[in-house]
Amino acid sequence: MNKEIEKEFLEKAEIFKALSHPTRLFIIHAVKDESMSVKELTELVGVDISTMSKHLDILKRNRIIEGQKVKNFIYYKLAIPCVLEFMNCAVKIINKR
């Protein structure tokens, strides 16, 4: 495989890695319709703030979510709504098993 093709598929693999954790999938679902703060997400998921921050960082680095600072809080929202289509596709695959 040449380097250009490898780079293209490596970038895609990074997106799949970002989506490969149940907590991150939950975050995507939680912020699809409304922006939420780290504190709100932490309470929903039941993890500590540092763990939530790590999950959010992975999603941000892959440009799946984005944050907006309001006073002392950052509110996160879904940046790429088409990721929900992928989640719907995953449900179809699960249902075919």
Contents of the next structure:
There are 2 protein chains.
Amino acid sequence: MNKEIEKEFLEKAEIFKALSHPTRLFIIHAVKDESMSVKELTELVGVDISTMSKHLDILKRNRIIEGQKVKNFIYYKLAIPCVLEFMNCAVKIINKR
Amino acid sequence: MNKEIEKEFLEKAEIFKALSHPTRLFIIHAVKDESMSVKELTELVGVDISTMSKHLDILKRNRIIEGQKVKNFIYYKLAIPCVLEFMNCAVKIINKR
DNA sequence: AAACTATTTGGTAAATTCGCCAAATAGAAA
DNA sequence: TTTCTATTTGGCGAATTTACCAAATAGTTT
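Please supply the corresponding structure for the form predicted together with another copy of the chain (the preceding block corresponds to the form predicted on its own).
Below, the chain from earlier opens the complete complex, with every other chain and molecule after it.
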């Protein structure tokens, strides 16, 4: 496989990897309409806050969500609406099983 | 997080996980228009044939590709065209970086 | 300044993923 | 039947991921 092509698929795989954890999919669902703080998301999911912070970091580094600082809080929201279309396709696949 | 909701996101994450490897994305690209055998794909990618067989198994178990047996060969092809739309969104994300 | 709150970072153990090799299967061809 | 070819399976070590805890940061409030 060509080096150029290989890099292209490597980059795309990074995006899918960022989306391949249930907590991160839940985050996307939660912040698609309204932005939420790390603490709010932490309480919704029921996980350690450091764990949540790391999940958010993965989504942020991949430009899937973006955060806005207000006082002590950082409010995250979905940055790439098209990831929601991914979900519809995923549902189609799941329903075939 | 509700048990029902949790299961839903767990299932969706499985799909993304199946797509989160460069070789598996390459496979999808290769078999979107024409079906190919395990051996052909192996030679294109340059990996051990047992490794390729396992990648194909992951995609097959998730109903993303499907195989048809002809003589000794198994020809795989894309089963869910909507995954290609995923890619377009991924490219948008990559181009933002 | 001191106390408090939200978030991030570093570290560690457990679980998962990945690639290769060797061996097993399945079926075709000789 | 024996030999070949294509594919799958099992196993192992290396690398990656994940969750929690503890500690560090950053910025507010008192």
